[in-house]
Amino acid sequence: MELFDAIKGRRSIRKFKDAPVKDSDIVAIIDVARKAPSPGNSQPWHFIIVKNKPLMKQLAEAVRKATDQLIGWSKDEKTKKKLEGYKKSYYTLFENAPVTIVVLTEPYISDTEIILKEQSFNQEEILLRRPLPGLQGVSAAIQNLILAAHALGYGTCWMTGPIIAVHEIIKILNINPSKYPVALIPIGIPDESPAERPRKGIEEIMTIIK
C-alpha cells in the first residue's frame, strides 16, 4: 500500500471481527513503530501486547470504575451523560478486540528543561519552551504503528480515554515504575467501514510566509 493511500484510507475502528492477528504482523508493526523520530534518539517507548481476554476484561473493568469516579465528581449533568456513554463504548471498546497494544513511555527531561528549572521558570513557561518532546516522540511511534496496521489490513483506534485508570493499568500489567502508559491501541480485522470524518480546509490550517 502506498504511503499516501495508507494515510488517507486509515480510519478509527471500534468494531472488530473475531479473527486473530498474526504474531508476525504484530512484530512487523512494532518494528515500523520503533523507526519513529524521538528527542535525542531517546526512543522513549515500550509496547505491551495483550492477547489475554480475561486480562483485557480486567483492564476494561478498571476503566469503568475510574470513569464512575469521574462521573461522581462532575457537577454538570451533560458531562455526566457523556461520560456514561464513553464508559459503555469509547473508553472500553478495546476489550472486544483480539489484541490490545498498551503503549508505554518514560520521562524525558532535556538539558534545556533542567536549566529553565534552575532559573525558576514555572511549569507553564517550561511547557511553552519545551512542549513535551518525549510525548511527541512516542506519539510519532503510535502514528507509525496505526498506519502500518492499516497497510496490513488491520483496524486500530488510538485511545487515550482508558488512561483515566492509569494506576490500575500499571498494577494489572505489573509495569516497571520507570515507565507509564499513554495510550491503548486495540487492533484486529475491521468489522465496520466508517466514512471519512470532516477535516478543516487547507486554507484554514496553513500559513505561507514569503
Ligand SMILES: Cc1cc2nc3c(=O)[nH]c(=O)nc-3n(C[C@H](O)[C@H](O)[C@H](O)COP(=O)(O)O)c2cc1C
The other form holds:
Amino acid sequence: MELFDAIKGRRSIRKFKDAPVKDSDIVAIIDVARKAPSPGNSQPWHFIIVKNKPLMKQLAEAVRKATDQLIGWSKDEKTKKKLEGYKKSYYTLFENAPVTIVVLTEPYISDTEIILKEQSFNQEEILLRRPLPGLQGVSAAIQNLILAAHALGYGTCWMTGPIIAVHEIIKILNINPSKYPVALIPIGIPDESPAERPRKGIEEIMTIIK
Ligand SMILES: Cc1cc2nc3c(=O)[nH]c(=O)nc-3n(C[C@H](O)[C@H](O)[C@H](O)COP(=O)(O)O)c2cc1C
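Give me the form predicted together with this ligand now, not the form predicted on its own.
In what comes next, the whole complex appears, and the chain from above leads the way.
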C-alpha cells in the first residue's frame, strides 16, 4: 500500500472479527515500529503481545475498577456519565480484539534534563525545555505500528484510556520495574468501516513564515 493511502485510509477500529492475527504479521509490524526515530536513538520501547483472552479480560476488569474509582472521585454528574460510557467501550474495547499490544516505554533522561534539575528548575519549566522526547519517540513507533497494521489489512485503536489502571496492568503482566505501559493497541480484522473523523483545516494548523 502506498504511504499516503495508508495514512489517509487508517481509522481507529473498535470492532473486530473473530479471526486470528498471524504471528508473522505481528513480527512484520513490530519490525517497522522499531524503525521510528527516537531521541539519541534510545529506542525507548517494548511491545507485549497479549493473545491470552482471560488475561485480556483481567486487564479490562482492572480498567473498569480504576474507572469506577475515577467516577467516585468526580464531583460533576456530566463527567460521571461520560466516564460510565468510557467504562463500557472507550477504555475497555481492547478486550474484544484477538490480540492487544501493550506498549511500554522507559524513562529517557538526557544530560540537559539533569543540568536543569541541578539548577532547580521546576517540572513545568523542564517540560517546556525538554518536551518529553522519550514519549515522542515511543509515539512515533506507535504511529508506525498502526500504519503498518492497516497496510496489512488489520484495524487498530491507539488507546491511552486503559492506562488509568497502570499499576494493575504492571502487576497483571509482570512488567519489569524499569519500564511502564503508555498505550494499549488492540489489533484484528476490522468488523466496521467508520467514516473519517473531521480534521481541522490546513489553514488553521499551518503558519508560513516567509
Ligand atoms: C494518544 C491517543 C490516545 C487515544 N486513546 C483512545 C482510547 O483510550 N480509546 C479509544 O477508543 N480511542 C482512543 N484514541 C483514538 C482517538 O479517539 C482517534 O484517533 C480520534 O478520534 C481520530 O479518529 P481516527 O483515529 O479514526 O482518525 C486515542 C488516540 C490517540 C492518538
